[in-house]
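Presented below, as structure tokens, is a lone chain in the form predicted alone.
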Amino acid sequence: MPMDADWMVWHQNPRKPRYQPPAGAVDAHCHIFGPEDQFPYAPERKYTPCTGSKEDLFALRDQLGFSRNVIVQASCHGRNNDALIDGLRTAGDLARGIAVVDDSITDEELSLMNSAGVRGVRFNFVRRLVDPKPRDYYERIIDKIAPLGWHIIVYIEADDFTEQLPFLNSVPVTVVFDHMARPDVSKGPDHADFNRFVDLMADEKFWSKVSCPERLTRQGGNHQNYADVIPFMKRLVDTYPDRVLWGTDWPHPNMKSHMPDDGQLVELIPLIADTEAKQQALLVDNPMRLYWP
């Protein structure tokens, strides 16, 4: 099936970044799409992307000067994690994964995923991408993954954050927020909404990815500095340097305004982590502690 007519294809020639990440750096949020003839997309998906293969991803990793990837199962593949597992097996110890499962998953299936390098599951609460489930559905999954030492990744938008707070506070495992829980950056980094998120992060079970300025910016397409998003990212790095992660979000699903240059995204890292110590924690120490303990 062809990709959506308005789908934006990932940047075909990203520049070699002027900023060189520290040795062992991890791209802690990226995806694999297809190829569809080998790994069909889920019938219930809400978008049909272009192909973003494991070979494309690993070539980008090398181009950007990174050493490892954390590959996150994308909603277009639903609960069929075959493309993810295939990518993990190809990469070996250079990748870890985040799966999407339902509450019928068996211990045997989870054990096989764990052997392949999966270290957590993703809960997607973004209604335009998936149909969220009742709270007890997620609780049953957590009960099954907790014995493996896995954590959960939460994809949520600012408008739904308050509604999910009771559930998030009750979770007995580590919780990692995708893209800072998608704040409304037009309100500024000191607004009560973002303060609520920063305050929540004081609980040491919470981590956050400081990622996707291209997705959060309100300054229009092809803006090269993402100056309206940088203060949000930097505030989290400064406040919780030992519980933040960074990722490209390649191949940038569902972008509508513009397609970022991944090399340029890497060059933003010194703006959000302004010392070598913070960069080392963000790109190496933190992801290694969470995914390669």
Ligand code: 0GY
Second form
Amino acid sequence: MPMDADWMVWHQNPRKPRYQPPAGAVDAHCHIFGPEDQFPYAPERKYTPCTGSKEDLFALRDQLGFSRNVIVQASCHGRNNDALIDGLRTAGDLARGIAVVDDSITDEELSLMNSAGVRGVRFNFVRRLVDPKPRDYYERIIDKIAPLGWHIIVYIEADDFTEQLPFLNSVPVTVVFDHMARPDVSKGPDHADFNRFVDLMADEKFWSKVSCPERLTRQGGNHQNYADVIPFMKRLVDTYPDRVLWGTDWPHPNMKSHMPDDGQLVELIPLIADTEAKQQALLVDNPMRLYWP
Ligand code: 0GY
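We have the form predicted alone; now please give the form predicted together with the ligand.
What follows is the entire complex, opening with the chain shown before.
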């Protein structure tokens, strides 16, 4: 099965970033796609990507000057986490994983995932990627993962945020938001919508990835260093320096406007975290606390 006709392939030659991350830096949001002959894509998937193998991912990690990865199960692999687990086993202590499971998952299956390095599950509320599920479906999963000390990753768009707020507030484990819960950046970082998100984050169970400027920008391919997104990322880092994570989002699924150079994404980090102490927290101390305690 070839990739979708309009699929954009990840940058084949990312530059060595001029910004050097601190020793032990973690790329806390990235994926593995396929290879499909070994790890077929899920029948219910909403897109068919190009291959982004574990070897490709680990080569990128080294090229960017990073040390570790948190690999997040993407929707194209559905609830079959084999490609993720295979990547985790290869990486050993250099990677941790976030799986996608359904509410019939058994304690034995979770325990096997735990020993491979999985430390949480992802709830994806983005309708173009997965079909919605009722609240009790998620609650049954939380009941099963909580005893392992796992957390949940939530992928949600700004428009669905209010609807899910009662559920999110009720979750008894740590909740990490992907891509700042996808704000509409055309409204600006001081708009009431983003204020609501920043206020929610005051609860210490919430964390946020400051990631995906390439996805959130409204400047398309003509992005000029994502100047419209950086203030959102910086506001979160400044307000909650100990509960933010950074990731490449490689291989950048569903990008339509342009494909970022991952080296350039790394060079944005000093604009988001403007002191060495904030960079150390964002890239090393925070992900180590959550994934390698
Ligand atoms: C991301 C973003 C996207 C895709 C997925 O699971 C996925 O398929 O997360 C997207 O299309 O916005 O975080 O990789």
